[in-house]
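So this first bit is one chain, no partners, the form predicted alone, shown in structure tokens.
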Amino acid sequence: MIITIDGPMASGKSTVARLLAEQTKSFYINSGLLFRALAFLLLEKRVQPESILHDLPALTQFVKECLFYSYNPKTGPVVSYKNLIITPFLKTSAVSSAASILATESTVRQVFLTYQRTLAENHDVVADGRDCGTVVFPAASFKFFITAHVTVRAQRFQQDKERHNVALSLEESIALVHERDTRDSMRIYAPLKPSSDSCILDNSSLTIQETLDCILSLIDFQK
């Protein structure tokens, strides 16, 4: 069984997807971590962008040899580079911005599409991202698209940054959310949008637990 949870920035999709994976005893794929990992390595100059980003065989080989994604319900998702765990370095603003730009590259998306499908071959899966239900797993058993009003998402983003000692005004947060939404929805390859068969959940007034409960009830009802 494959369940996809897509949605825009700060919609809470990753938190809900991780909790759903725990509830359903599924393998959790956080697609954003893969893009963040490559972005981090580019920023750290572990790989030269001009030599690999537009070379599908070279990038495929690099990901196959150097990046490893694993998931454990107790520790969460982990991304390693040559046996070095890099997950703690993947949540910075610089990495987030670079990952969003990388996501517009068709070669990068193709490599990670194949990689995610390989991860799902031997597992029940909960996958979250922006195109999991439309492109990566179009035949998923259940598809959800989680969204919320832009101001609500900006407030959530602002609060998350505060937890990491980064101060942003609400206006700055709204501008950043708008910028990311525009880039994700306007990209040529795999733009952010719900699939035609997705269940769309607006969780503007819902807690994470309420959002999770709603998804669980819908999955249970449809079984």
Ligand code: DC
Contents of the next structure:
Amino acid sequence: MIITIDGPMASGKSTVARLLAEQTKSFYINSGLLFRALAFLLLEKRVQPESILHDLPALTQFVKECLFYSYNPKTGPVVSYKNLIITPFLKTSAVSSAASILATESTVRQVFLTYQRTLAENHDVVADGRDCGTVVFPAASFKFFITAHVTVRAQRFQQDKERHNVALSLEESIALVHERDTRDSMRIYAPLKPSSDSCILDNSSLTIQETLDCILSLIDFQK
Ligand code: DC
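Now the other one: the form predicted together with 2'-deoxycytidine-5'-monophosphate, given that the block above is the form predicted alone.
Now the full complex is given, and it begins with the chain already shown.
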């Protein structure tokens, strides 16, 4: 069984998806981490030559040989470059912004589409991202699109940054959310949008637990 959870930044989709994976004993695919990992390697100049980003066979080979995604319910998702765990480096602003730009590249999307489908072989899966329900797993059993008002998401983002000792005004946060939303939803390939058969959930006034409960009851209802 495959469950997809798509949505814009700071909608809480990754937290909910991971909890849902735990609850349903599924393999969790956080697809954003793949784009982040490649963006990080690019910033670190480990993707050489950079032109392989437009060369499907070369990029496929690079990802196959160098990038490993694994998931353990206790530790969560882990991404490695060769033998080095890089997950702790993937949440910086520089990586976030580079990942959003990289995600507009059709070759990159194609490589991660195949990668995610391979990860999902022989597993029950909860996958979160932007195009999991529309492009990567169009035949998923259950599809959700989680969103929230832009100001609410900007506040969540601001609070998250605060926890990591990064000060950001609400105005700056709103501008950033707008910029990422625009890039993710206006791109040509696999833009952020709900698939026609997904349940759309606005969790502006819901906690993570309430969002999860809502998803669980919608799954029960559709079974
Ligand atoms: O979910 P996230 O914020 O970790 O994702 C980082 C970037 O990767 C985001 O700006 C858009 C891109 N992304 C994507 O285009 N498609 C996905 N399925 C997941 C992420």
